[in-house]
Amino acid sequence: MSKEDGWSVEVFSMLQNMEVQQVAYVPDAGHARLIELCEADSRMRAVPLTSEEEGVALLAGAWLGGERGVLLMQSSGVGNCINMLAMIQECRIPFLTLVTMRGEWGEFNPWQVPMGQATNGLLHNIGVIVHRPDTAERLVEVVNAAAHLAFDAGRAVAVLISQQIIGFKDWHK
């Protein structure tokens, strides 16, 4: 089992126990085996996108129609999101986001480091409550606790899952 699988088959199986019905997502290698786990459960419908913003759109109307979502995203998506979410605040919209973090430790592409530097203060700057497991070991926990926090209180949570945490790439070897 990999990094990766470890957390991904412990986060999946936490999303099943929330009842999450509906993944959305953008395609990205650290989110890779996740949406692979959501996609072969026939109780979620995971959802490609072409931003990630149409995202935040998807889980509003889902909230809506009586599911439960989560987005799973980069950081490098999160700009893309900052309008949107404005209308997850103000209709006061459970949202649910896992963000791979990219820009930061470890990184080889440097149009990547300033959003992904940014993320954590944009996300809070809009009201969006903001995780940061500091261990994969955490992860689910965190995972689970934001996931509370988002359909029992009717909050917008994000956890930010560390490029420590998921691998990062090394296109020198």
Second form
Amino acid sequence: MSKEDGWSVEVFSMLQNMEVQQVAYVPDAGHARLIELCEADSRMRAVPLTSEEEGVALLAGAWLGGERGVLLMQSSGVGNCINMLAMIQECRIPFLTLVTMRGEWGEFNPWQVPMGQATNGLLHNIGVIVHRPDTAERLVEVVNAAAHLAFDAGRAVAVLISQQIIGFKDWHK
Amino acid sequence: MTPQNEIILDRRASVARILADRGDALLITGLGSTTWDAAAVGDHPNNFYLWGAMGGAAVLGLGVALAQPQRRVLVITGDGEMLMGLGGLATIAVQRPGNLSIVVIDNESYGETGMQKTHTHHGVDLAGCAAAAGFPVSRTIYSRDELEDIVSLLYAATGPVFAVVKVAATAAPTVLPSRDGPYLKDRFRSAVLGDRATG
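Since the structure above is the form predicted on its own, I would like to see how the form predicted together with its partner chain looks, so please show that one next.
Okay, now the whole complex, with that chain kicking things off.
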């Protein structure tokens, strides 16, 4: 089992246990295995988006209709979500997002750096609680805690997943 | 403009006609005029009014429709709001929720900001966009007869259904429903979920 498979399978299992049913995503390589697992599960509905803010609106609707959801995206997509997250904050809708980070650890593409560096602060400023696991071993535990904070305490929570712990894109292969 | 495309419908009368047949349908309204239109018809616990989140109404409706597949979900929004979320039409078409209907009350103007013309005034065909995305039913409504025809489809056709109702760019009195987000959310969830709302 590769490093990515390991955490993806465990996070998927945790999302199942938390009864997450709508999985909205704009693909990122870091989420590829998790997306496959969610698409293959008949109790989950994987919803590909054209842009990340759709996922915020979708999950607000899911909650209004009685379902839990999660938004999978890359850090560049966080910038697309900011105004839609104002609704999450004002209505106090539980919201969980798993953000794979670009623009920091070992980044090759300079165009990823500004948004990657701004991600944490932007989420904080719009009222989203940010969790950052510091090791791969703690990732699943942190996602689990974030899901409880979101759905039990009715909060907006983001888990930022660094390439430091899931590996980074090697442009020199 | 051809005679059959003359814009004669009134937004308040059109929304009132559509909602007269709502039954137990769930309603999401886009920020601005369509929220006032729905409030003018009468407040209802099955209504969730957006006061922000511009561009999100249709996809928010998708989330409700997927969570409540046995209920009809109706989104009523404006042309400016829908234009901001055009990508959502593609996302909705791919999911193909049979129980979701979207109505755009199209006055070809941004009503809350000084009646500046929207893209629909310059020829952008929203019903064409929805049809091209893959909506099985997509219509543009100009007449009372066409409105009558679409009302039954909104509540009974296998969706997603998309209808653009062309309305005159006339001012209607502002009718304000509650704007408290937590109240609107909790009221809607209680109406839909009953005891499960607090779980």
